[in-house]
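The data below hold one chain only, encoded as C-alpha cells and taken in the form predicted alone.
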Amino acid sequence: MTNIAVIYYSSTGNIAKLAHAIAEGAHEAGATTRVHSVAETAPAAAIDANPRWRGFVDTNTDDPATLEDLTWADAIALGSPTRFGGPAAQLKSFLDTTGGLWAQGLLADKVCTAFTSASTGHGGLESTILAINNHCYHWGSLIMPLGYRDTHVRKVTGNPYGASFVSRQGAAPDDDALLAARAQGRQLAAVTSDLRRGRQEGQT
C-alpha cells in the first residue's frame, strides 16, 4: 500500500478543499491518505479581521501536521496559499523544522507534488509552487508535476505545476478545479506505485 500525506495550510479554507481532493484522488488509485493542516501562527487581529478566516480556524477538523506523517509517507503533497509569489509562513515554518530528517536522509527518494490557489490570475500560481518545491530538491526528493497527462487538465485549467484555483472575490474552488487536484491525487499515488514497485523487483 503506497502511503500519501497531503500537508496544507489554509487560511479561508480553499486549499483545504484542494487537499481533501487530492486525496479523494489518491485514495481512488488504492493509496492510504493523510491530510493534516499546519499550524495557524497569523495574530488573531488578523484571523479577526476576516470573517471567511476565523470561520475555517474555528472549524477545521484536520489534525496537525507532525514530522512523522513526512517519515510516515512515500509520498508527499503540500499547499498553500499563495503570498506575494511565495508560500504562506505557515506552511514554509512546518518544512523548516525538517532539517533533522534532511540530514538523516529520511526524505531523500520520496515523490513530491505541490498546488495552491489564490485571488488573482497573475498572483503567483506558478512561482509558489516553485518555491514549495525548493524544499523537496534540498530534501533530496522527487518532483512530480501535474503536467498534462489528464485531459481535463491539458484543455480546462491548465496549470502543469501542481493543481491551482484562482479565488475571486472569495469564491471556494469550483469543481474545475477539484477535478484538477482528484487528478493530481491520482497521479501521484500511481507514479509513487510504480517507483515503489520497480524497486522492490530491483532488489529481488
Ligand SMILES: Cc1cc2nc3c(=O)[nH]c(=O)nc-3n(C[C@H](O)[C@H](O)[C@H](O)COP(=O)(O)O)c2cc1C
The other form holds:
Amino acid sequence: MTNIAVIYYSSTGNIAKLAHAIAEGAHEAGATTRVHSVAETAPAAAIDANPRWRGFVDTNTDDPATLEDLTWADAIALGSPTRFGGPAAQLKSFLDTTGGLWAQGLLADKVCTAFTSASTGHGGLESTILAINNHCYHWGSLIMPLGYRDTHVRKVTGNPYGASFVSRQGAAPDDDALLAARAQGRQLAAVTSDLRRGRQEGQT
Ligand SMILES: Cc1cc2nc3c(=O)[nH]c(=O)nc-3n(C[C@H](O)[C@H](O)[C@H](O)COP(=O)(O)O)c2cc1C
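Could you present the same protein in the form predicted in complex with the named molecule, rather than the form predicted alone shown above?
Every chain and every other molecule in the complex is listed next, the one we just looked at coming first.
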C-alpha cells in the first residue's frame, strides 16, 4: 500500500475541506491515508474576533500532525490558506520542526504536493504553493504539481500549481474546487504507487 499523509493548517475550515478531498481522491486510487492539522498558535482574541475561525477551532476533529506521520508517508500533501501571499505561520512552525528528519535524509525522495485557498484569485495562490514547495526542495522530495492532466482542472479550475479555492471573503470550497482536490489526491497516489513499484523492481 502507498501511504499518504495530508497535513494542513486551516483557520476557517476551507483548507480542511480541501485536505479531506485530497485524502478521498488518494483513497479512491488505493492509498492508505492520514489527515492531520497542525497546532493552532493564534491568540484566543484573534480567533474570537472571527466566528468562522472560532467555530472551526471548536469543531475540528483532526489530530495534530506528528513527525512520525512524515516518516510513515510515501507521499505528503501540504496545505495552508494564503496569508499575505505565503503560507500561514502555523504550517511553517510544524515544518520547521523537521530539521532532525532532514538531517537523517528521512524525507528525501518522498513525493510532495501542495494546495491552498485565498480570498481573491490574484491574492497569492501560486506564491503560497511555491513557498510551501520550498520546504520540499530542501527535504530532497519529488514535487508533484497538479498540472493539467485532469480534464476538470484543465477546463474549469485551471491552476496547475495545486488545488486552490478562491473563497471571496468567506465562501466554503465549492464542488469545482473539491473535484480538483480529489484529482490531486488520485494523481498523488498513482504517481507514488508507480514510483514505489519501479523502485521495488529496480531492487530485484
Ligand atoms: C491574516 C490573513 C491574511 C490573508 N492574506 C491573504 C492574501 O494575501 N491573499 C488573499 O487572497 N487572501 C488572504 N487571506 C484570506 C484567506 O487566505 C482565505 O480566507 C482562505 O480561504 C482561508 O482558508 P481557511 O478557511 O482554511 O483558513 C488572508 C486571511 C488572513 C486571516
